[in-house]
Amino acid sequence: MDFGLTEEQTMIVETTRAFVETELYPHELAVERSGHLPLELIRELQQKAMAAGLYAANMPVEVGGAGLDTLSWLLYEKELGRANYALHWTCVARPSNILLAGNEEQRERYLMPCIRGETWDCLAMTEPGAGSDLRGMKASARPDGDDWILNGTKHFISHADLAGFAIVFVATGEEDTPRGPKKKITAFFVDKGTPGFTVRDGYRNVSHRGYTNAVLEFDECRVNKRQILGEVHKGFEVANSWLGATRLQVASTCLGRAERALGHALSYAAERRQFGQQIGKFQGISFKLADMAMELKAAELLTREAAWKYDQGTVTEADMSMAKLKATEVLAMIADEAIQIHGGMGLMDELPLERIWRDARVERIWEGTSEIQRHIISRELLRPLGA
């Protein structure tokens, strides 16, 4: 593994971040203190992002994409990730990986509007009484001559209210297995405006301001069988297949706002003086620092790694849990740790270490719960001894 960037990488982090501080950055204040992103800046930074050859990104050349790399791409995502998330997410979008698994046809209908910036895609697998545990999913799916019918409800939805169709994930079948009945998924793509397909207003969250969530409804809503993502009952297949990196892409993001954070901390001790001397002198700061910065490291080359083994065909769910898991609670501690250093300053928000603080508390529950993280890692350390 070589851990020195090529020429092209170095290119694409300097261009990713210029991007980031000139456009993204002079927004932040106004959607943190809104909650709110209007749709004319969306538009606005939306192209900015196309000239750039930020946008769609992380798709293949063939559709349009910028065909980088996993290790490229997590870089580029570091980079988006100091700034705030709904502006990087929405403005510089990203189509979900998942929509390289459509046919022909819906990669027509559904991949290629978002690669042009015509719309978004949105994720619907969580429920009221199933989060983690997917099979525990209530929505269904009955099928009727050449349709399906849907019924039920998701939440914590993403973007739903900008999304231009939703991929659903609903139970359309069971199967008896050794530890009881096991429910069979099915991924659906469901076009906004089907009749029965209602999106309301999700909740109001402390983490990620202007980035919101809502709660979709199926209520006898008709689709036909082209609308199948993958195959029947193999939803799980698709999404296990496909949506693995997305923990690598929230790693790399909480490394972007954890070294933005680090370096606020940084300048501060160096020019805030008590005493008579910097703050970064006395040891009590210095040691923080010190210990942040080794933190950083750690989570960077862990998630360096796994991007690295991705590429190689080597990577395991360990690798990446382990990857998520780290960065994510690194963010938290640097995030509370500069803050400390800044004192009373570092909660206002003339600075961005409060919105910083604020967004790391569910990098530790979306994409799978830390606790989730240490399950799959635990997991592929017993199973070679039999437990």
Second form
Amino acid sequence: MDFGLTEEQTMIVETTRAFVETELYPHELAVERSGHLPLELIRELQQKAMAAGLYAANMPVEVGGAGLDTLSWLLYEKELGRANYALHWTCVARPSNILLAGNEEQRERYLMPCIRGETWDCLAMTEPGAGSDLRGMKASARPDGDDWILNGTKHFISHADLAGFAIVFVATGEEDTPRGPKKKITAFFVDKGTPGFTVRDGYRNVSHRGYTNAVLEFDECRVNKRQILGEVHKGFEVANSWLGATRLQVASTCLGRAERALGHALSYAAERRQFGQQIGKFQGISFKLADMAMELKAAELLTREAAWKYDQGTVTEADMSMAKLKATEVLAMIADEAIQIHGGMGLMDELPLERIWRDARVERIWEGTSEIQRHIISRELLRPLGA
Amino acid sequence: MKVLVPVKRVIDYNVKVRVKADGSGVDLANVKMSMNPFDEIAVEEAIRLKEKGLATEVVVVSIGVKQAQETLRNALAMGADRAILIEATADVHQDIEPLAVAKLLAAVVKEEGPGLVLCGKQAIDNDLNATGQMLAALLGWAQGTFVSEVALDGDAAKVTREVDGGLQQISVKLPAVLTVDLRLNEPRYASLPNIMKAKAKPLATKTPADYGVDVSPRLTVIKTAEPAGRKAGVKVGSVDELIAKLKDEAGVI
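Alternative state: the form predicted together with the partner chain, after the form predicted alone:
Complete assembly follows, chain above in first position.
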């Protein structure tokens, strides 16, 4: 077993971290305070990210990406994850892997502009009445000649305001299964500006300020069958084949932020003096630091192992759920303790801790709640036993 | 024209330097090491010369421990074409002295025949600021030190030097050794695609014996100590008090 990083991986970490610290950190406070990421800034940072080969580096070489193996990609995600979410997600975008599932024409029309930084993609699955229970979705499409007519509402759709199109999952039928009727789902590309497709501002969010969410409304919205991603009724299959590793992506970005928070906690514990000594010398503080470092390492090892297995083709759903669950919960713990070590100063926005603490909250909810992850893990344990 | 750039692996500039308990030097165990920042500027300049079509090949060379290979890979990932590692010691705490480095570089220059050597003005670990000058002397080449601007002009280079009084412009005949200063350029990030390509670029490993150079130390380190801590300042109550102190006590106005 080799736990070390290769020379290339070390360089990927160094380059990405240098970029994040030099180019993104200086803009964090303004974005956090205004909740807004100005387009001019996006354009400027996109150019820099492209020059550094960081933009869309998750993509394969043949479409202009860096062609990274899963672990290298996740190391890059971890470093990007240190920064404000809106900044790294928008200015150093990683187009969704699901765009690779498109046919030649769809790749040209949707994937390539995302890689070139001309637009962004967004995924629309969640509905007001369908969160963890995605099959419960009400949005639907019915065929009409060579077209399909979409109706329904999606919400919590991240950065749909910037995106030039949405990949929308809707019910296109129902089948009977031993466990009762089950909806068949199809994925469609829907361009902004298509009649009957409206994007409305979403909610104000405690986490990830500047990273917007939107409500998508479809009212007799007509799209051609050429806009179907994958096959009719096979939307979940497409999602499962191409979006599996997004849990590892969430885990990695959380690890980056947890490491940043721990770094602040360590320096503060070594510098801050109370009662005549550095506060790190008090056991109450030092034991916290030890636990934070240990938990972070445990979470990181889970993610790295899952990444390694992903490339071996042996990763299980439980592996990825464990990585996501552990990393998001460890981030919450470390952010909370880092603030405790800083005392009142930890709550002030001059330090990044208060936002890391706020941002940590959504991570245990999106991309599958902690409860869903525990369900996936336990299901994999019990299924072989017939339970 | 080939450009040769020597690069040194040094303690990272962000690391808080600690002296070893026995005072024999700086503690380098488990410490982040990086390319000397001035050397990074030299690599950047060489790559820019190549991008402008003024250089045909950028060769980087490092002298030290075998881990200096990482430093060379970094230079390759920035865009250098080829690397040479001269493994001169196995001890990370042994600093190869400027004269030995200059002799080795002179031997590499004879072998490679570059038209220009671009070095950092000094390494941030020992701050000796000697290697480039010694190399020029050994080769009998022209030298330009503390360079903040380079313009190649036929068989000469017009360079701007940062000197105490301001900026000095000189013309040096090529081949030459230029030692570069902080303001020459802003080094690029090693881009991800280039990082992936760096592994395929050639990296030759040599020893000082290959060049017939003795690298054994000629200097003895007697003691290494942390600089004395700064004394706390005083708070003044008013501008008048400040002016009075600057006049009477500090004697600066």
